[in-house]
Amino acid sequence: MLCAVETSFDETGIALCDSAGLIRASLLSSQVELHAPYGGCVPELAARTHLSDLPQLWQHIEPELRAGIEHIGVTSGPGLPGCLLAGVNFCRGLAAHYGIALHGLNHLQGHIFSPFMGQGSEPGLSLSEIPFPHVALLVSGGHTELFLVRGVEEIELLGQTQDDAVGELLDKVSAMLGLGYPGGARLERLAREYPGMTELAEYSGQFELPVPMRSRKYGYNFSYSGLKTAVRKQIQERADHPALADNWQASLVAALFSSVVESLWFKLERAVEEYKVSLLTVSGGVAINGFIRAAFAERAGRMGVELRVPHPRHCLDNAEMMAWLLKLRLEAGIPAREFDARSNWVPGEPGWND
């Protein structure tokens, strides 16, 4: 039995899976409502909540399952320092108590391999069944990165956001419109109210928003601060003209999603062509978005490339994907190593797997 603990941000999770990767127990305590009044995650509050939630969740796991644990993995980065330490120290105690090895796991690596997880009684792909190399896009509240994945630890960072992540952009726009936190799902519902927006994120309307970093001179890097500023400008202009059509917010958000989809796909398409891969994956919290899923599936199909995305429950931070990552690492023969919590720990950066 394999056990994994996730506390990188504002979700407290513990999951157990068997050697085939089938989830045998999964417990999650969400802090979204706790942080919503503040418009975002409060690090100190999140860390204290992890400290109280972890032992309570652990007690809800059946004793016979706990007794069968052979390996423990814990998210040791990247993430908020206090949150990471809460999970790492809790797991160090568990490992000492049960006398078993403790593995430090990379949160982003968990997302990268989450598209290969199984669902329910269906097992996921074994390590030998996962096509390498492939291109992986990770889009979440704190991360927007593009990777070339050649193996469990053979991950090359092709590009990353130079400022805001996509999820951060959506949260900030949601705040500008007074829709609350988190913003992604709220904005998607609003965009779907606009008749000039198709399921494939094709927009026709009054707004023209920039598609950031389209030039090849930027390589595979991303940037969303300029797009955020463009949206803010449009919101401020219409705040001074209340007599305008009352559906302008839905139109603006639809234009925003269309721009985001174009900016992401432009990089994906280039990477697929340059590295001649037949598979691309999209993971992270923003991968739940229906426009991204539909548009990417249609475009990947036209290119003759397979697209894999995780089940929506595995897009957000969760311990199940970390247990799955631990299973793949053991299949690859990667042993437990000494580790410390690392708030900045991006796969593919120099020395990331030291």
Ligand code: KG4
Given for the second form:
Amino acid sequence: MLCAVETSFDETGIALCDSAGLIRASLLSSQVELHAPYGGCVPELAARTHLSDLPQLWQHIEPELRAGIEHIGVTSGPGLPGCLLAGVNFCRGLAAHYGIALHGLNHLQGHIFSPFMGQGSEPGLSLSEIPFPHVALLVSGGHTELFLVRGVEEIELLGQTQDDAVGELLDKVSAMLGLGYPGGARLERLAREYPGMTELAEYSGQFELPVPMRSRKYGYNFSYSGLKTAVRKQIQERADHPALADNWQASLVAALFSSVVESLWFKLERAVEEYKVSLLTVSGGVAINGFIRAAFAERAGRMGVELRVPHPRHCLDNAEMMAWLLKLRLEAGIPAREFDARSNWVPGEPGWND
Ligand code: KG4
Ligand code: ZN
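Can you switch from the form predicted on its own and show the form predicted together with the named molecule instead?
After this comes the whole thing, all chains and molecules, with the earlier chain placed first.
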């Protein structure tokens, strides 16, 4: 039995899986409502809540399952320093108590391999079944990164956002429109109300938003602060003309999703061509988005490339994907190593897997 603990941001999770990766127990305590009144995650509050939630969640795991644990993995980065320490220290205690190996796990690596997880009683792909290399896009509240994945620990960072992450952009636009936090799902619902938006994110309407970083000179990097400013400008202009059509918010948000889809796909398509891969994956909280899923599936299909996305329950932060990562690492023969919490630990950056 493998156990993994996730506390890098605002979700406290503990999951147990067997050696085939089938989930045997899973507990998740979301802090989203706790932080909502502040318009974003408050680090100290998150860390304190992890400290009090972890022992409580642990108590919910049946003693027979706990007794069968052979390896423990804990997210040791990247994430908020206090939150990571809460999980790491809790797991150091467990590992000492049960006398078992403790593995430090990379949260982004957890997202990257989440598209290969199974569902219910259906097992996921074994390590030998995962096509390498493949291109992996990670889009979440804190991350927008493109990777070339050659193996469990052979991950090359192709590019990343130079400023805001896609989820962060969506959360900020949601705040500008007074729709609350987190914003991604609310904005998606709003954009779906706009009749000029198709499932494939083709927008026709009055707004023209830029598609950022659409030049080869930017390589595989992304940037979303300019798009955020363009949206803010449009919102300010509408505020000065309240008599305009009343579905302008839905139209603007639809235009925003269309621009986001274009900007992400531009890099994905290029990476698939340059590295001649037959598989691309999209993971992270923003990968729940229906426009992204539908548009990428259609475009990948046209290129003759497979697209894999995780089940929605494995897109937002969760411990199941970390347990799955631990399973893959053990399959690859990667041993437990000494580690410390590393809040800026990004796969593919020099020395990341030391
Ligand atoms: O992976 P995640 O839980 O957090 C990080 O590790 O950063 O992702 C959270 C992000 C938030 O920014 C949220 O707005 C976004 O995922 N999100 C969505 C949707 N649901 C959640 N973005 C677009 N469409 C959605 N349906
Ligand atoms: Zn995450």
